[in-house]
Each structure stands twice: as C-alpha cells, then as structure tokens.
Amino acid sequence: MALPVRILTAVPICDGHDSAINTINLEFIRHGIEVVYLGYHRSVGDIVRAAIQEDVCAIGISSYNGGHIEFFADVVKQLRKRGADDIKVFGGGGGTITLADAMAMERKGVEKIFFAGTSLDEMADYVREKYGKPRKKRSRAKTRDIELARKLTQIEDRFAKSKRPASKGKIRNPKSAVRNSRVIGFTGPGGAGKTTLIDELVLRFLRQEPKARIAILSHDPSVVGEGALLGDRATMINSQDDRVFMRSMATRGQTGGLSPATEGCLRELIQGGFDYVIIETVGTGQEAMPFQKNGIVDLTVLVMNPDYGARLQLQKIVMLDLADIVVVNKTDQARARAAILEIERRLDQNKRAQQLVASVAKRHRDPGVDELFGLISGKQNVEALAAASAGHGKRRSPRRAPLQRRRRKR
C-alpha cells in the first residue's frame, strides 16, 4: 500500500468552534488521509508537542476567534525552535481571515490559508499533493521526542511498504529483570470510556511518581488504502504533559484491535526507558484477543460499560476469560448495580484470579479509578495477580471482598 499522508488538525485556545474542522476531517479521511485530531481549545505548546510526537507531515489549524496571525506564527516559530521545521502549517478560518491576513501569515512561514467558499475536495487534493511526497533529507533530531517519533514512523512505514505480517513469538520476557517498563493493555468495546480512564490514570502517575515517564500507544480503525480518524488525543487533558509520549496508530487493515507495527513500536518504547507503556486497542468485539498471541503486555485491563445487552452476551465475550482486571465504567448509569452482579458471576466461572473494579472515570477523584491505579502501580499487587493468573483454581484476590460487602449492605 502507498504510505498514507499523516496530518494533525486542531482548533486554537479560546476557540470552541469545532463543527468546521470535524467536517474537514471527515473529508480528509475519505481521501485516504490519516488525521490525528487534537480537538479544540488547544494551546501552541499542545499542538507542537502532539505534532512532533505523531511525526505528522503538516498541521491544519481552524481558527474563528481572531488572533490568527500571532497564533499561526507562534506554531511555526515553536516548530523551528524545537528542530521540527519540516512539519508545515496550513489552515483557514471562514470569513475571519482576510486576504491581507493570509499574506502576513505566509510571510511568517504558514504555507496555505483556505478561504470561505473553498471546496472540500480542493482542500483534500492540496493536502495529498503537497504533503504526500517523500520528505526531503531531515535534519538531525534535536530532542528525544523527535528521534523517537521518527523511529516509530520508520517502523510503520516498513510494514506499509512490505505488507509484512506482525512478527511472531514473544518480543520480550515480562519477568525480565533487564527492563523496567511495565506494559498495560487496555481493551474493550467502543464507548466504554477507555481513553478517559487512561487519561485519569496518567494524572495519578504524574502526581504520585514525579520522575516517571509514560508512553501511550493508542489505536483507531482504518482500512488498507483508506484514511483514519485518530481522535483519542481530543479527549486527553492530563496526558498533555512533557513526561507523556503519545502515539496514535491506525490499524491499516489489520483485525484484532492493534496495528501491524504495534510490537515494533512497543519495542522502541521499552528501549527508550519509559516506566509505563499503555496500549489502548480499537473498540473490540466478542472474539477479540489483542494481547494474547505474543505476550506483549504484563497486565490486561478490559473496560466495559453497563449497557452490554442481555446477560447471555457475557458468555460470548472472550476477554472476560482472559483479562486480569475487568473495569465496569460509567457506573453512575441506572443499570450499573445489576451489571456488576452479572459480571461478577461470570468471572466466578473462570476460577482464576481476576479483579473487578467499578468506576466513573469522568468523575473527579473517582475512588474506582484510584483502586485501579493501585492495582496497576503497586508492584506486589501486580506480581501476585500475574502469578495467580498463570494457574487455575487459585483463590481470588481479597480486594474484591469489600465490593461484595458494600453490595450486600445495599
């Protein structure tokens, strides 16, 4: 397959008008472009950091609130300052950007401004033709993020060019004393709140481990030769931190929730010395087992919401047999209490050590997220859980007992 054009789009700080950029994003995707959408109300620092980590070819900014000359120019300036001047900047703003403004912005390094009335096809064609060409020889990376981002791009590009399947066999020994990275896999159906949950966990890592570095590999679906909307960054707030490296990956036709290049990218992150690596899969269905083949994670977390359907559906979800931790998120919903009881009975059938956590990830200081953080970050808890998971018929962790007692009191 041809290497897809990969861009980042965003809306500036103090601008909550995202209907235009969402329409443009969808048109870019239809034209085979991979769009990393950062969301609205984003600062220059957020945009530049994300563009560098994602190693995009260009940044598209939609601005409707004024201040565009200074804002666009500052993005260009910060890219140059950080040694990423090969990432270009374009954008538009309906009727808010005048022809004189556009000329001033182009003098400051902005490549193209689209005006009101420009067709979506014209925008998409420009991006494909302008940024679809191979990059010229790139200058030496000035920062660690740039160097790592380029390596991840090379790994993805190799798979795209050769169409090779993912490598077989274990890429690392989870119990190896040589490495210090802890790898946690998050999977579950779309809409369960995986991204919000991960963002809340990142906040706790940043606060409680001041020197820890966290990496996130976040996946979204795409078809071979087609574009993709890589939108997990748009809901990330706490992860916009210099100690967090996030990379959005399209599946590029591979089923199962991961990209063909996931294992190679994970290897680079482990070698990069990150303390925690979080892998988030595409929203998965009943038979998906994204982390089982090559032992790429130390701990598997399945995130569900209470509205999974009839009780019979629980018997069909394979990950309920395999997950180390099952999180029932959005437990502020009406059906949450019944769902927790049904899922607990389903886990009882497995006769192995599994944790059940109830959470409302969107809630500030949610105790369920605190409990999940303790399970993931507590070394003894994780090792005991992993050891118990290897065998059958062993006693479950007593951490589930308080949940049972609280339910009986109700």
The other form holds:
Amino acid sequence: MALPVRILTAVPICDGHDSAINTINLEFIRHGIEVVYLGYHRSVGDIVRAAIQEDVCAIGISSYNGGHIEFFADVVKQLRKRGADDIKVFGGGGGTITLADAMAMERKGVEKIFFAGTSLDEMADYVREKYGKPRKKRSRAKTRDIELARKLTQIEDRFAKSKRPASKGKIRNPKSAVRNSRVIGFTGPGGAGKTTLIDELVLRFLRQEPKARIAILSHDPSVVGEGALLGDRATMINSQDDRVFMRSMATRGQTGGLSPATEGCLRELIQGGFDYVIIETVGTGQEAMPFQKNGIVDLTVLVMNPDYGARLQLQKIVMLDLADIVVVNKTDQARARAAILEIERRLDQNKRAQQLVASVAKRHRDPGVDELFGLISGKQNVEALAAASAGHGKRRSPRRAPLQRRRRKR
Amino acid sequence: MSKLGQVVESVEKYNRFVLDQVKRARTDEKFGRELVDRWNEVKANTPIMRAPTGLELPRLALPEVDEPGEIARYLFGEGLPGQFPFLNGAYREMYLEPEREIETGSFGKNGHGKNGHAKNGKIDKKKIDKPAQAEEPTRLFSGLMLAEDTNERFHFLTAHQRTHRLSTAFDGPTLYGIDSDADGVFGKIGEGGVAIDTVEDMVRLYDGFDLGSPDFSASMTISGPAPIIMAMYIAAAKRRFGAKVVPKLRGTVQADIFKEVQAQNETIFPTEASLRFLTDMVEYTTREMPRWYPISISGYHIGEAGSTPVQQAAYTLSNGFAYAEMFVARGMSVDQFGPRLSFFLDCGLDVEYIALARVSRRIWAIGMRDAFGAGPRGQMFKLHTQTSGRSLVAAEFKNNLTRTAAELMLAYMNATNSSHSNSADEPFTTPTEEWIRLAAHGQAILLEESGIFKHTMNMLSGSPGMKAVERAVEAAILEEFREIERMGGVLAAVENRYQRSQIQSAAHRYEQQIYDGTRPIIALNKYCNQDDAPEVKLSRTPRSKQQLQIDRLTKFKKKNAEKAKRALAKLADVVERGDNCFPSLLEAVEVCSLGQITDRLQEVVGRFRPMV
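Got the form predicted on its own; any chance of the form predicted in complex with the partner chain too?
Every chain and every other molecule in the complex is listed next, the one we just looked at coming first.
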C-alpha cells in the first residue's frame, strides 16, 4: 500500500484569510492526503519548525495579505539553513500573487505557485504526484529535531507498508534508558478541551522550568489509506516553541484513539531525552483505556465535559476506573457543579487515590489548570499517584477547585 | 431565554400585530377611515418634481392601494421611509437631489441632498445635526504604505467632495496589534493598508483634515486592537486641536470582535477580554464623544469568508443584539449606546441581496424596540455597504466594473446610508488610482447622473419579487436565530464554533459550485478567454518606506523608553483590577507603541487561541 502523503499547510503572519486554505485542506484530505494544518497568522519560524518536526514532504502556504515574495523566500531560506531543504514549498494567493511575483518566488526556491482559477483537483493531483513518491535517500540529519522526526516517519511508514505490527521490541525497558522522562497520557471525549488544556500546561512547563523539553504526540482520526486533517497545532499557540517537539499522527484505521505506530514513536521520544512526553488520544467514547497495553505511560488524565448526559452514563465510562487524574473542564458551564459532584461520587466507588480537578482551560491563568500542573509536575504527587495506580497508595480525598466565578469589578 | 429568543418572539409578535391591523382596518370602519385619511394626506403632501426631461413625478413612491387593509399592511408592515419598522429606509430623503426643481409640499421638509445648503451659501445648523441625510454616501476604503501616503490618497479622493468621509484600511501588523519592527513582518509593512505604530503616525495620517469639523468623519477598519487605535486617534486629535475637540469627533471604529472570531481571524486577546476592552471603550466614547460610532457591527467579513447572505445577516444581527445585551449588563442605558451602533454589510450578486439590508433593518428595529425598549434613535439600523470583493475575479478583470455596478444598484435599492464600491483591480492589488477613480465614479453615475435614485425616494422598493425575497429571507434569518438560541446564545455558539463551521461549509460549497460550473463566473468558468494574466499596475510598498517606518518607530521607542515603562505598568494594573481601562489607554498611547501595549495587555489577559 502506498504511503500517505503528508504535507503542512499554513497562512502567513498578519494574515487571517483562511477561507481558501480551509477549502483546499478539505479537498486534499478527500484525495487521501494527510494535512497538518498550522492555522493562520503564523510566523516563518513556526512554519519551518512544525514542518521539520512533522517531517512533511512539502509546505503549502496560502497568502492573501501581501508581502508574499519575502515571506515565501524566507521559509525556503530557513529550511535550507536548518538542513531541511528536502521539504518543498508551494502555495498560492488568488490574484494577489501575479505571474511576475510567482517567477520571482520560483527563482528564490519556491517550487510552485497556483494561480486563481486552478481547480482543486488539479492542486490535489499535483501534490500527490509530486510529493507522493518515495523519498530519495536523504542526507544525514543535521539537527536533533530532524533526526527524531525522520525516525518517527520510519516507524509510521513501516506500519503503512505492512499491516502487521513490526514492533520487534528492541527496547526491553524503555524507561531504563532515560529515567527522567515523565509520560502523561490525555484522553477523553471530543470537545472536552484536551488540546487547550495540554497547551496551557505546556505554557506553564515552559515558564516554570526554563530548561525543560517537552514532546507531544497528538492524534487525529483517519481511515486506512485516506487523508486526515491534523489540526491540533493550529490552536496550540504555546506549544509552537523550540523546546517543544510536537508530532501529529493520524490513527490510520486503528480504533482506541491511537495509531498503530504510537507505541514505537513513544519509545523513540522517551529516548529523546524529553522531560515530559505528552500523548493526546483522539476524542474517545466509553471504551477502555487506550494506554493500557504499552505500560510506559506514567500518568493518565481523563478530560471530561460537564455535559456527559445522565448520571448513569458515568457508570459506563471505563476510563473513570482507570485514570489517575480526572479533569472536569469547562466548569463555567451551567451543569458544572452537579457534574463534579456526580463524578466525585463515581470515583469514590473505585476506592483509589484518583484526583479530581475542575478547570476552565480557555481562561488565562486558570487556577484549575495551575492545580493540574502542580499534580503533574510535582514529583511527590506523581510518585504517590503512580504507586496508587499500581494499587498500593492510600486514598486521598479528591480536591476541588473553587467553583464560584470570580466577578470582575469595574 | 436569552435576548435573542426574545427578539425572535418580538418579530413574530409584530408580524401578527400587522396582520391584526390589516384585519381591523377591514372590519373596523372608523379605524379604516382614519388610515385612508392618513394615506391620502401623505400622498397630498408629497411634492411633485420635474425630471430634466420634463416628466413630473412624486418625490415619494408609494404603492397604488386605496383599500384600508392594504394601507395598514404598508404603514405597519413596512413603514414610510424613515418610519418604524424602517423597511424602506432609516431616513427619508437619502439620495434625493436638492429641491430646486420641486414644487413645495411638506414631506420634503428637510430634504436637502448633497450640496443643498452649500449652494445658497447659508448653512442651516439643524441640517448639519442630521449628517446622514446631508452627506454623500460615498466612503471609499483606502490605506497604503505609510501614513503620509495614505494621507495623500485621502486628499485625492475627497478633492471634489464637500464632506470628507474617510475610511481607513490598516496593514497586517497593525490589524494584529504588532509593531513594524517585530520579527518576520517586514514584507507586510504598508501592504493592504497603512502602517500605524504610534500616535505620531496617526497625526500624519489625517494631516490637513479638520477632525472637529461637522463635515469630516473618519472610519477606521480595525477590530482586535481597536481600543488602542481609537485611543491613538483621540490622542492625535488632541495634539492637533486641543482637548476641546474630543466631543466633536465624528467617525466609526469597527471594533467588532464577534465577527473576527467567527470569520475574519484578526483577534488578538481572548474573546472575553476583547469584549471587555470593547465595552470599556464604548462606555467611554458614548459618554465623551456623542457623535462617534464606537462599533460597526459587520457582516461584510462574514460574507467575504464565504457565508450565505442569510447567514451574513443572521450572524450580524445576532452579534448586534449580543453586544446590546452586553452593554446593558455593564449598566449603560440602551438610549445611550443604541444610537451609536452602526452596521456594515456585504452586497454581492446573489438574489438575497435584493432585500437583505431591508429585512435586516426591520428585524433590528423591532428587536431593539420590543426586546430592548430602545427609543426611535436606537431602533435605526444605520448601514454602510461595500460591494463584494469576493465576487471580483482576476480573469478578464475589467468585468469587475459591471459586477460592482450591479452590486451598487442593489445597495441603493436597499437604501444604504453609505457605500464603498470596490476597484476592479482589487483581485491583485491594493487599488491603484486609475481604478479607484472609476469605482468612485460608479457611485456618482448611479446617484447623480442617472435618474434612478435622485428624483424619487423609494423608487425601486416593493416589487412583488422584492417582497417574495423579503419574506423568504426574514423566515430564514429567524430560523438561524432560533438555532443560535438553542445553543445558548451568541457567545455559547461562538465558543462551539457554530458560526465558523457554518460559514466554512458554505464557503466550501461556493467553491465547489464554481468548479463544477453550477455557479457561473464569467471569464472564470464560462465564456473564458485563454489569454494569460493581464498586465496591471501594482501598488506595492517599497523597501525604503518599510525601513523608514521602522526607523521612526525605533526613534519613538527610544525617546519614550522610561515613560513607556511607567504607562504600561499603570495600564496593566488597571486591567488587573478590572476597572475601565480606556482612560489609561489614552495616557499610554502618548508614549507607547501599538505593539508595546498589545504585549503588555496579553501578559495580563492572555493571547487569543485561534479556532480552526
């Protein structure tokens, strides 16, 4: 089976025109392309870093706000500078990029500019044909990010080529390699705010641990042999940082919220010397724990929405038995108080030291997220929790974040 | 139920009321007679005017009805121009030319069109207080390179106009609250709009214009950092004319956060914080600057992002009601802010545009009166219309003149209060003088040269087709309102990215229709010529100018370094405390750049997290 083509798309800095790229992304996906979408108003640095970490074949840039000659040329230049010039650059800007501009851009190393009136099929065909071929032998990776990114690609490709899991389990005990990596798994239903929550945690890691390096494996659903929109980066504004290595993965047909290649990639990241490795599953339902099998996740966090439905639904959520920390996010919603009480009672049945945190992740400096950050980063807590999840620890009462909304005075 | 639910109910109730009045007019003889008398009086008092060809026409066009029920349907259901529920116009005379050819009658009393009073050399104070009736509707959006270049363009555009109505486009860095010296924005300086970093740029931008004059108004199209830019405008005006000018300032700042989050993506602070800064500004300006419009509730960008016309109107109106609800919650009275709200819609070629603004005006009036208790001035939907930029294409671009002309016709049929006509070269460039001149002339040809709008108000209103579109569009807008209400109101729907998703899927469908040919675009997918791209002149900012902007900024920052630190600390403190931050912004802009203020505010309230 052919390997899925992976590309990154973005809109330049100071440009919010995302109507064209949204449509183009959908068409690319329909044509079997995996699109890592970085969003609008993105700097050259963000685009280049993301393209390298995601190890895409090409970057597509949609620009409607002028300054395109400089911007595209700068992307090409930065890719070269970082030894990643096997990543190609293409793009368009409707009528704003003239023929003369396009020629100037091509002279500066941009591979292709599409003009207004190009059909979406033509664009998708171009991308598949041009960037769908197996890569030629690649020159030696010049940076740590490039090397790691390529290894992850190899792992993904192995699974795409043969449906059989190719894990030969070379690393018997991955944790022994680098003791300091803390692996945290986030799961929960779609729309609960996992992505926002993780990004807010990353902001706190970066601020409070000035040297910490973080890796994120983020998953989005896809069907075998078909395209996917990998869009978490677009909203994870704090995670676009040189100390964060992020990789977006399509599940490529696997159920359970992860990709067949997740475990292999995770092992690779653990060896990469990151202080924290965060895995985010796709939005999940009532099925069991996605992280159970591999046994390398130190801490599991279930993120929930207050509107899960009737209380009975809680009995069906297996993850509530298994998670170390349960976060009820979006507690600014009407049903929040009742939800927290119900979940608290549900956790009581388990008689384990599970923690309950209430948060509003979208809020700047949210105390609930601070609390979660404390639980995840504080060594004591984590060890106690890890011990507890192995069935030893003593039960502690769930902690509750203050529920009342702080009223702003004016 | 949120206020939006109440708006839906009030429109439904009003529609029932109209039907009741129709029935009553037919059954209650006394009531019917009163209506007929009133109707005859209106007709009798309508002056007759003579077209240049000698043809005599009434100054106001009314339907040919004499039956009390139909009279009731018109007077209550539509209202005469300038009367509730304002279907036919927020004001009366609008585009009419001066009265010189007209035999006297009472209905045309304050009906001086443009040039009206200047001509007799006398200026009537009262008329100036009603500028929307006396000004040319032409308001052309412009902004390019540095402040002095845009200033030159402004003078070029207004050279022949009695009233100076400027409309300012800002460049990308300014729209995102970023300084020109920020990393990686060099090529964007002065592109697509003017670069503004400091109050000094703002002084240069409007140089030579009398900002306090009743014949001057400035519109600024910016939303994310709008309160900062507004503060800069006030500071610049004070530098040139002293503090006394502030209450005299006239104009509009867009400041529409909801549509940014829904469609245009130029938000820089989290939604709630943005709304708070907006409310701070509205509270200040409605108190200190009674002639300023501190928000322009905009559907244009929703339309341009690809929504259907109904979505455009529905989201714009519901955003408007949400703002009103928010301002009331802050403690402002609806009669304080209501008259200071203005609207901005797109006008494209889809059939809905025959009546989109008319229907919007009616829903707004009923909602504001019955759900918010607004007085007459707070019921008026004062509208700026821009022809659709998205409808213009690069292929055989001169066709864009025809597209824009047709859209302008529709805009005037909808009695827009002001309008911008796009330049035909817009698919490739910030408009160049040649094409912007043709765009401006397009408006003059329709309004001044042609007899379509200048002799008779209401000239093209009320055709059976227009009525059919009105009914269909109103029903569809109310259905959208109900959907938003089911989601818990506008803010909840925004957070669930409802409007965004709807707009995106409409945009996707539009593109597919173009590609599969079901939506013909002449010279793009039908009657195409194989010729290559046209030779056009481009307006681009030279690197030397971009460097000049950075040099100016560096100098400003150096000069004010110490003062800036103090001003920013004070601002942050006020924001942290939750007080109205606008007065501190006014102080800060004297010594801080746009980017410095944005950065400091983001430290306190966070950055906007984009929605996909």
